[in-house]
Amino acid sequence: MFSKACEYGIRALTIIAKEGEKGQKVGIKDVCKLADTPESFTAKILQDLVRKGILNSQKGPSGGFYITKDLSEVALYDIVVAIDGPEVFRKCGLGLAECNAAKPCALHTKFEVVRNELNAMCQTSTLETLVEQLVLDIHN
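Would you pass me the chain only, in the form predicted alone?
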C-alpha cells in the first residue's frame, strides 16, 4: 500500500530514532546499511522529511540525521502523509480515478475497510512504538 519511498522513509526514521535514544546522530551511509536501502534515493527522502519538519540534519564531521521531537508525538500517519500524501488513505484499490460510494469499483466496499484499518493503524502507531520493537546497534 505504501510506495517504496515511504517504506524506505519509515525504515530510515525508525533507525534514526533508535540511535537518537542514545544521543547519536546517524550518517546516511549507516542509515542505508541498516535499513538496506539505496543511498541516493534514501538521502532524497530524508532531506524531504527535513524540509517538512519531521527530521533534522546537521552537516559536518559530527553531523548526521536526528529527531528532536518526542517520538510518541510522531504518528506513522504523519510520516506516510509527508512522503506519499493523504491520497494513500483515499485512493481506489484498483487505481481508478473515479471511485466512490456513488460509482464504486468492483473492490470498493472491501478495499474501503482495508483503507480505514490502515488509517487507524497509522494514526495510533508512533515512532516510539516502532522503535520499541527495533533491536539494533550500529556501533558493533
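Residue numbers count along the first chain shown, from 1. Definition used throughout: the rigid core is the maximal C-alpha set that superposes within 1.5 Å between two forms. Small disclaimer: the values here were computed from a predicted structure and weren't measured. First, how it differs from the form predicted together with another copy of the chain.
- After superposition on the rigid core, displacement of the C-alpha of T109 between the two forms amounts to 2 Å or more.
Given the form predicted alone above, I would also like to look at the protein as it appears in the form predicted together with another copy of the chain.
A single chain, with no partners or molecules, comes next.
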C-alpha cells in the first residue's frame, strides 16, 4: 500500500509528535529506536520532510527533530503525499494511464470504493489521532 519509506516516515513522525508533546526534541537515534526503523534511511526521509515543511530540526547538542505545527493539522494524507506522492490516491487499480468513469477499466467501480476508503482514512487521520492511538495502545 505504502512504500517502506512512507511506513518509516509515518512511524517516525508519530514518535516525534508524541515526544514533542512533552516539549522535547528527539534525536534520530531515539526516533529510530522507538519507531524500530533503520537509522540512516529514516534520517534521509526526515530530512526530506524537513525540506517540505512538515517537520523541523535543529543541529547541535540538545538538537533533534520536532514539530511546530498543530498536530491536528498534519493529516496523514499530507505525509503520504510528501513521501510517496499523490499517485496512490489517484492511480487506476489495474495501472491504466487513462481510467475514469467515461473510460473505466474492468475494476473501476469497485476499486473506487477501496480508494475512497484509503482517502478517507488518510484525510481523517492526523498526527494528533495517531498519537492518541499510540497512547491508547500502551494503556491497554
